[in-house]
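Given next, in structure tokens, is a single chain: the form predicted alone.
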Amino acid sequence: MDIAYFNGTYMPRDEIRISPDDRGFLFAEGIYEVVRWYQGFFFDMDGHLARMKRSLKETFITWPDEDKFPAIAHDLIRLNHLENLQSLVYLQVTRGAAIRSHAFPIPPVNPTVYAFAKEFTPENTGRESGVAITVREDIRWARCDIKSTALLPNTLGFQDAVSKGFSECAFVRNGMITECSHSNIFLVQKGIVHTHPESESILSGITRKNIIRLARRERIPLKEEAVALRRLSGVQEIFITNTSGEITPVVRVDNFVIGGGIPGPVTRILRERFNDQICSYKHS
């Protein structure tokens, strides 16, 4: 029996009932966060908590217990007996339930808070030799920096990719590669790592931030600078990053082969250093 968190209570997941008037259901008016459990610790929980708080602030959603998220996440791991398993904790907060109106409810209603934990297989498992991705025009809204539940363009892009045999969908806006449907993307040109700068066009990924820090620590040249799709022929390496998959090499974009079809040296080094960081958490 899965135990979930719902509005301050831990209860069987299949007993949770959410109002049809919830603004998350009616307007996708909510935010979410996903944090990874490494069989003994959460990786960069502080970073996830800070991003969650920012998303709440940007959407004007008030959750008085926002600082309790780390404790809730630990409770869900314990209550579901996941201490020794690779797991994810998902949290979603919506503005709450009210009669449908585009205006925010007055007086404000309590938010709807839902969280659950589950065992999972990391996305990069078995993908050490690299994956193929496709490219599609970025049709998402102009506030991709908010971790919003309004993910229809993302799911459409990802489903299009999967249906064609690809592992991810990279978005292009005004000719520039932004990010993927649920990943950040890094491209290596002449030994320099490029990734789209933080802006309203991308989500500030937790793994992305840690990879940037590791690259700078290792003195690997890195520029937070967008790469034009037309410059793809000059790219030697590509990799994507996210919480559930860490670093995954990309060896093909549509029909264009990257780096001779094998992961490059920069990608391999950063994968090793990221794994070293995870091991250091385990032994700290």
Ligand code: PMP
Second form
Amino acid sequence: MDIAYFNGTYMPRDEIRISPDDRGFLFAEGIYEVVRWYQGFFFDMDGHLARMKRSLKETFITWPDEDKFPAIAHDLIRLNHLENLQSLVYLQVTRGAAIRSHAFPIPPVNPTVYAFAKEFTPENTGRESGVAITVREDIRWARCDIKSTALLPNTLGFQDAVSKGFSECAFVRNGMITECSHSNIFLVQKGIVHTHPESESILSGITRKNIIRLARRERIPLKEEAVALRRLSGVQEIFITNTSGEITPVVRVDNFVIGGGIPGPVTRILRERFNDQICSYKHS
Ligand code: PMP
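What about the form predicted together with this ligand, after the form predicted alone?
Full assembly next; the chain just shown is listed first.
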């Protein structure tokens, strides 16, 4: 039986009941966070906690227990006997339940907080040989920096990609590649790694931040600059990053083959260094 966290208590997941008046349901007025458990530790929990607090602040959602997120995540791993397994913890906070009105409830209501842990099997084939992605117009709102549960453009984009046999969907806004439906994207041009700068057009991925840090430490040239889609022919390597997939090489964008169809050396080095960083976490 899966044990989940719901508004301060741990309970069987299938016994959780959420109000139809929950503003997460009515307005997608909620934020979420995902952390990865590496059989003994969460990778960069501090980074995830800081981003979660920022998302709450930017949406004016108050969760008095926000600092308990790491403890809740650990409890869920323990209660579901996932200590020795690769797992993910998902946490979502909405503004809570109140009769439908665009204005925030007066007096404020308690937020709805839901979290669960699940075992997760890393997808290794694509990570070794590289994946194909497709491109779509970025139709998302102008605050993609908030990790909001309002993900309809992301699910539509990803579903379109999957239905056509692609592994991810990259978004393009004003001709520039921003990020993907649930990952950030890095493109290597003439030995320089490029990724869209932190802004309201992308979610600042925790993996992205760690990759940038590693590249700087390894003296791999990196620019936080967006790449125009029309410059794709000058790109030698592409990889995408997120918490569950870490670094995944991209060897094709729609019909355009990247790097001769095999993952390139910069991607490989960064992946090795990222693995080293995870191992060093384990021993710290
Ligand atoms: N961009 C978007 C739109 C995402 O949904 C995600 C995954 N949450 C990312 C980037 C990658 O973020 P992270 O590395 O923190 O998982």
